[in-house]
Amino acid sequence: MGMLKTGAYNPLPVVPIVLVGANVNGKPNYAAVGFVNGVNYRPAVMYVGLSKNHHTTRGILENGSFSINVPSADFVVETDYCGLVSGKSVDKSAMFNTFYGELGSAPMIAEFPITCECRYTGQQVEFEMDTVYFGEVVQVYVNEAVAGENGRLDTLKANPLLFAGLENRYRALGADMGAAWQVGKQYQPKASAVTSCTLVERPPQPALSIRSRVEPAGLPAAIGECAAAIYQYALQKGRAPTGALFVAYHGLDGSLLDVEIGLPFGDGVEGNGRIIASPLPGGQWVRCLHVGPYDHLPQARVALEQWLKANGRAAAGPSYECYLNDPRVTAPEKLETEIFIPLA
C-alpha cells in the first residue's frame, strides 16, 4: 500500500486544547489554544502559540505571566466558546471560578483538572500569523477530584479534551495502551545481530572508574574524556588495563544519565581524586553479545529484559556495556559490545 501526498499542514492527529489565561485591564481573559507543549524539562518551560490579534497576548506582555488551563471533556462547550469570541468584545472573566497562585497575576480556572502558572521568559518567536511565547512553569495545580494516590494527576479521571485538527473535531481519551518507556521492551526485531543471552559466572575484578552525570547526547564525549583520564593516570602509575572499556548504567538523575566509566586492572590498583578504585562484582551474570552499530544496542537491552522475565531472575545492580573493539578503526557493522547484568 502506497503513501499519498496530501499537502503541507500540521499533520498531528490530536493535540491538547487548553485555555491560556492572562489578566487584561485587571480582568481574567481566556483564549482557546491548540499550539501548546513543553520545550524543556528542567527548568520546566512551556510554549503557547497565539495569533497576533489575540486579546490575551496583551495581558502576557503587560503582566509578564500567563496560565495554561487543561479542560476536561465536560467543558467542551465552554472551551470552544472561548475560541469563538474575543475578550476585546466579550467579558469572559465570569465564566469560571478564577484563582491566583504564587505569581499573583496569572488567572487560573479552579474547575479544570490541571492548570499551571507560568512566568513569561521574555522569549518569543514571530511567524507570519502567530507568535510563540515561552513561559517557565512556576507551579502546577491538580484538582483534588482527579488526583491519584501520589497526589499527581490521574489522566483517566481528568479526561482531558483533545483537538483533532485533521477532522476539526474534539475528542476524548481512549484505551490505555501501556506504560511509557516500558511497553517497547516487548518489541521483537525482525533482524538482529544480538546473540542469545547466556548465564555466566564472573570473578570479581579490580577496576578504575569515574562516576559522572551526563546528558544522553553527551555520553560519547564523556566516555572518551573519562577513558583518556584513566589511561593517563594508569600510565603514570606504570599500570596497564587488563580488559575492555566499560560503562555501568546506574539510572537517571532527572534528565541526566548516571554512569560509571572505567577499565579493569590487576590487583593492587589504587584511585586518586575523581578516579576511584571500584571493583567489578563477581557472581552470576546474564550476558548478551551485540554485533553492530552502537545505536542498535537497545535491541540487546530488550533481549536481556526478556531473558530476566522468562527466567524469573532480577538484576542485582546496574547493567554494564563492554566495548570489545575501537570504533575509531572498526566499521559500525562490526562493532562488538558485551552487555552484562549481575543477578540477584
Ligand SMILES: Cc1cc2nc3c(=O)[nH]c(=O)nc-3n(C[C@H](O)[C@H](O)[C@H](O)COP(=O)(O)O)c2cc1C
The other form holds:
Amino acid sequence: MGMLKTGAYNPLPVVPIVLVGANVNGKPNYAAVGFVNGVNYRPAVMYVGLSKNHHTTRGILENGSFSINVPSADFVVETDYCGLVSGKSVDKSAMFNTFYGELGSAPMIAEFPITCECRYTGQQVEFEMDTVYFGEVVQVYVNEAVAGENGRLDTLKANPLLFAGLENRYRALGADMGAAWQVGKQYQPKASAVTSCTLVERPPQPALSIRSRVEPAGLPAAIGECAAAIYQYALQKGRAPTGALFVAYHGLDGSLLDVEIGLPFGDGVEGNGRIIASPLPGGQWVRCLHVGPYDHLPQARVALEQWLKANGRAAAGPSYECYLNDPRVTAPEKLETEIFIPLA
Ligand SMILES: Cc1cc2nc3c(=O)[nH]c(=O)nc-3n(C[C@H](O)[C@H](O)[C@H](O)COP(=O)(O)O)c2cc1C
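Requested next: the structure of the form predicted in complex with the ligand (the form predicted on its own having been shown above).
So here's everything in the complex, that chain up top.
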C-alpha cells in the first residue's frame, strides 16, 4: 500500500563516490565513478563500471592496473571536477599528490583517507553503455591522519564523500545506527493484538459506498481509488465524512472479492452512479479492535468467528472493517482496525 511505480533504474539512494586512477601515457589520470563495489571477500575483488571511451579506461587496459581512491567530503569539488572533464582534453595529473605502491603503475592519491591498488584480472562484462572491469586488490592504504585502532579506517574521521544519485547530490555520513552483525539480534516479529469481542448496539449509519469485485491482491488499490472517488463526490456536494473508511466483505465471487468500500456521512446524503447511498445497518453487532499490520487481520476475523460459535449467534450480513488511521503515515504495528459483524 502507498508504493509508487517510478520506473526502472538503479534504486540505491546512496553509494560512495570514488576516483578511479590509472596511468595513461605514463601520467596519472583520475575519473569520478559511482559504479564501484566489492564482489568477493577473499581474494578481495572490486569492480568498476566504466565507459569504454574514458581516458582512464585506456590506462587500465594499457597497464593492467587501476586504483580506487575514496575522497573525504572535503574533496567534493575536486571529485566532481574529475567527473566533469576528461583526461583526453585536460591534464588532471597534478591535481593530487600521487604515489605508487606494489604494482608501480596504479596511481593513488596521498591526501585521500583510503585508497587501494588493484590488478586488473582481465575479466570484463560489457553492457550497452558501460563495461564492468574487475580488479583484485593488491594493497589498501589508510591515511595515518584517519587511522583508527590496528591501522583500520576510522570511518567518521575519514568522512567519506557519498553520492546520492537519485537526487543528484553529494552527501556526507549521518548518524551511527549500531553495530553490524549485532543490532539485528534485537529484532522482534511485529506483534498484533486483538481486543476481546464485545456486543454493541449501533444505530443505522448513513453512508456512501461503491460495490465492486476485485482480485484480493488489488484490494488496497481499489480501496484507495474508491475512497478518493467518494471523497471527491462528497466534496462537490459540500459534505464531509463523519467516520472512518470501511470495507464490507460480502463474500467471494469465484476468485474475486465482493466488497463494498465506503465512508459514513450524516443524514440526507444521496448517491450518484456507482456511488450509492447504502447505510450501515443498525441493531446488535459484535465488535473487536485489531492493532497491528493489515496482513494480520485474519487473527481478528478468527476471534469473531469463535465468539459467534461460543455465544450461539449467527451473522446477519457481511462483516465490516473500519480503518481508523492512515497507513501512509502510521507504522504497521500501530494500525488500528475495528471489525464489526451484524448479528441475526
Ligand atoms: C557523480 C559522478 C559519477 C560518475 N560515475 C561514473 C561511472 O560510474 N562510470 C563512468 O564511466 N563514468 C562516471 N562518471 C563520469 C566520468 O567521471 C567522466 O566522464 C570523466 O570525465 C571521465 O574522465 P576520463 O575520460 O579522464 O577518464 C561519473 C561522473 C560523476 C560526476
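We call the rigid core the largest set of C-alpha positions that still match within 1.5 Å between the two forms. All figures in this text were calculated on a predicted structure; none of them were measured in a lab. Residue numbers count along the first chain shown, from 1.
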(Q) Using the rigid core as the reference frame, would you say Met46 shifts its C-alpha by 2 Å or more between the two forms? (A) no
Q: Tell me, please, whether between the two forms the C-alpha of Phe134 is shifted by 2 Å or more, with the rigid core used for superposition.
A: no
Q) Does the distance between the two CA positions of Leu84 reach 2 Å or more between the two forms, the core being superposed? A) no
Q) What Cα shift, in Å, does Ser209 show between the two forms once the core is superposed? A) 67.1
